[in-house]
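Single chain ahead, written as C-alpha cells, the form predicted alone.
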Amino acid sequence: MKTIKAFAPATVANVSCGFDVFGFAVEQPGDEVTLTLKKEPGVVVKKIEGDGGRLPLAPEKNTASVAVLAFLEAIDRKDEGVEIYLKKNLPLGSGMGSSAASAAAALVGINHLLGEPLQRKELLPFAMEAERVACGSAHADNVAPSLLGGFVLIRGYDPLDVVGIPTPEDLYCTLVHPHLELKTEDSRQVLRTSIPLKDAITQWGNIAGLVAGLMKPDFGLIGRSLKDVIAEPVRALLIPGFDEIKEKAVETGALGCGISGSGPTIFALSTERELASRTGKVIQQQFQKLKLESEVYVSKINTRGAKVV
C-alpha cells in the first residue's frame, strides 16, 4: 500500500468546567489527510484544499505534517519520503480543534501506512508536539479525543496520563459555530492568572461530577456539572450574546451549554437526537438576531476517534 486517507474528528475541550484537562469528540465535522509515499526522502506537504490559502505549506509549521515529522523520528524511519494532502472542512480558529484534526488523521494514515509500528495512545506526543506549532502549547485535550475518541480526561502531563471514560448512549453533541474566528492566544491572554480559592473548589466539584455523571451515567448530574467559574466567564465577553444563548438553549431541554475549547463555537449536550437539533435551530436563531451566519452540526459522541477511510 503507497496511499492511505484518513480522517479525524473536530473535538470539544474544556467541556465548561475541565478547563485544559478535558474534551471530547464527535461524529462531525472533521479534516481529512491523503498520505503517500515516495522514493525521495522527506516529508511535503502538497496541497491543502479548504482553508483559503491561510495555512503554511513548509512541512515544519503545518501541523499535519509537523506530526508526521516526529512520529518518522521516533520510530528511526526519518528518511521516509511522504507526499500530503490536506482536506480541511473544519474552519480555522473555531474551537473545535482544527489543528488536533489535521494532525490526528495524518498520524493514524501514517502509523497504518508503517504496519502499525505504534499504539493508537502512543501516537499522543506526536499530535502535542504539532499543538506546540500551531498555538504554542502543547496541550491534548483536543488531540487525546481526536485520536482515541470519546470522553478523554487529561490526568497529567509528566508523565502523561490518559484516561478514557465511559460515554453513555444516550448522549447527544450540539455544535454552532458563528461566523467568527477567536484564535488561542488570545482567548488565553484574556484569562485570570490566579483564581480564588472558593472557584478553585467549585470547578474541582464540578470536574468530578462530571466524570461521575458520565461513568454513573446521571444525565441531572452531568447537567448539574457543566457549570465554568473560571474561563468562561471572561471568554463569554468575546462571544456575542453568549449569556442569553446559553439560557435558551438550557431552556430547550440541553442538559447544559458551554464554550467549545476557547470558542467561539457553542456545544450543548442531549440526551435525545431530536433535542440536540431544536437546541442548535435556537442557538442559530439566537445568532441571526446578531446579524451573525452560524453552522450546527448534530452528532452521538463519536467513540471511536480518527479513522483510515
Second form
There are 2 protein chains.
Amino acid sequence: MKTIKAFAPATVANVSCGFDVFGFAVEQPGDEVTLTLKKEPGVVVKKIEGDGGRLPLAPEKNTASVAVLAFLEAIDRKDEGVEIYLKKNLPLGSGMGSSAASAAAALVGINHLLGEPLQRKELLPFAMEAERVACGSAHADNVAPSLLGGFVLIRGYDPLDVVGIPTPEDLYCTLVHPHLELKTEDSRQVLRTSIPLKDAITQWGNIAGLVAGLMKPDFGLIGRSLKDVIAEPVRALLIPGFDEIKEKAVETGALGCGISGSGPTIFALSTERELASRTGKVIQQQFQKLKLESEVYVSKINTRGAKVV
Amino acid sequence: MKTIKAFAPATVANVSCGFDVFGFAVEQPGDEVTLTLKKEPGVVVKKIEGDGGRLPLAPEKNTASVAVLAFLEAIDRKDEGVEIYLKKNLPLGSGMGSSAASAAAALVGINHLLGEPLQRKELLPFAMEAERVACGSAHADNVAPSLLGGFVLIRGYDPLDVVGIPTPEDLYCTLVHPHLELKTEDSRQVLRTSIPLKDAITQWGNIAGLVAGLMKPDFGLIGRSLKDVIAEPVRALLIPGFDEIKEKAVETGALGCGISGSGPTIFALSTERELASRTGKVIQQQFQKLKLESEVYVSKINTRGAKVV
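Switch from the form predicted alone, shown above, to the form predicted in complex with a further copy of the same chain and output its structure.
Zooming out: every chain and molecule, the one shown earlier first.
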C-alpha cells in the first residue's frame, strides 16, 4: 500500500490590479492531502478534517478528488484506486484559495505516487477543472501559484499561458481573515460584465507597473501599482471597514493592501517581516472595533509551491 | 545669438496591448527643431518644412511652440524670445507620434539652450500639454518614449508615473506608413467608452506579459503578448487589408505586428534587422496590391530619446 502526504499553500489571487490573471503563494497556511493507492478502482474521499463537515465527500464534487479524477483520465489510468484524506487548514470561502490548495496538494501527491508522469506545469488544467466545479469558473490565478509558487501571471487562457514572475527577496505577506464568509461565486456576481474603458486603462497601467516593480525590483513602484479600480470598489462593500483598514495598513508601512481573491481576507505586502506582523495586528484591531474576530498569517512569499511532505 | 538644433524620434504608442499606457521610440525617422534665442520677447514659429503647409504657425496652436510656451511659463521665464524652425520628417496623422516628436525636440532644445534648468523627465508635462492641443487628449504614450527613449510605461496619469522598461538587445522595429491619413482625434472616436470585462482581462494579461517578456527577455512571450482586443478590432477597419498584413508579417518571422498608435502606420517587432527589413517589404507589397503607396522604416529601438544634434 503506497501512501503519501502533500502540502499546498494558500494564495492571493488578483493582487489588486491583476483580476483573473495574477496571483502569488504564501508559506502558510496551506492544506494537506494524504493519498493512498488501493487495489479497488475508483477515487474515494475517505475523510475531511477542518471543514466543519461542510465540504462534499462525493468524488465528483470535492476539489481534491475532481482534480485527481481529471489527472487519472488524462494519463489514461482511470482504473487506479485512490483514497484521499484531506486536512483543511484554510478557512472556506475566505479568498485565500482554499479550493485551489486542496486540488494542488492532491495533484502533486498523486503525480508523485504514480512516478511523476507529468511535469508540474502540466498539472494545471486538472486543478482548473477542480476550480470550475468549486466555484463555477475555471480561473487559474489561485491554482497556478499554489502549484508553482511565487508570483504567477496567467497571460492568457486560450491557450493557457502561465508565466512565472521573479519574486524579490524580502517580500512578506500579511493575511488577515475576518470571520465572514463570501462565496467566490457570489463575489463574482457583484462585478459588472462591462467596465468603463477609462478604468480598464488605469488597471492595465497598474498590472504592468506591478510586474515591472517585481522584476526590477522597485518596491515603491510595487506599492503605487497595488490599486484596483475594478473589483475592489464593489467587493469592498461586502467587507466592513475596508477603506479604513487599507489606510491604516499603508500608514503602518505596508507597500499596499487589498482584498485577497474575492475576499473577505485582506492581504498586505511589506518589505520586512516585522512590518508585516505589525500590519497584521493593526488590521486585526480594526476588525475588533467592529466586533469581528480574525486570524492573522504572516509569511514570506512561497517560491516553491505545493510539495510532498 | 544662441541657436541649437534638436532631434526627437518617432514613437509607437499602444504597442498592441498597452492602449494609452505604453510606447517605444525608434531610431528613425524623427523631427528636427532649430531654436534660436532672440532679444524680443515671445515665441515665434518662423518656418515649418516638410508639412506641405498644413501645420499652424500660430504659437498657441503648433505643438513645438505650445510645449516651449508651457516650459517657459513653468520655469518663470515667459519673457524669453524664442524663434522656432521646424523640420518635419514624420508624416502627419500617421500614428508615428508626429506631434509628440516636434514637442519633444523643441523641449530638449530649449532646455539645453537655457542651461538645463529641468531634468529630462520633468519636461514631460509640457509635451503632454502640446499633445492636448494637437489631438484633444494629453496622453503621454508618445511623448514619454520620444523624450526618454526605450519602452516606457505610463503606470498612471494622476499623478503622472512614468516607468522605463529595459529594452532587450537585438530588437528591431519595422514601420510601414501607407498613404492614408487618420487623425488621432477621429481614430479615438471610433472606440467604445465601455468595454466587456472579459476583453479588459485579456488585455491586462497581455500588457503584463509584454512587460515580463521585455524584462526577462523572452521573445516568444513578447510575441504572444502582442495582441489587442480593444482598439485594433475597431481601428483595423480603417486600414485596408489589415488582417492579411498582420498574418503575412508574422509568417515572415516578426514576433508580432499591430497598429502604431492610432494608425494607419503598421509596426512589427523582430529579433533581427534582416527579418525586420523583409517584414517591411512584405507589408509594403500587401499595400501595393490595394494600390496604396507606402514608406518603410526599419530601425533598432531607440534607447536614448530626443537629443541635441
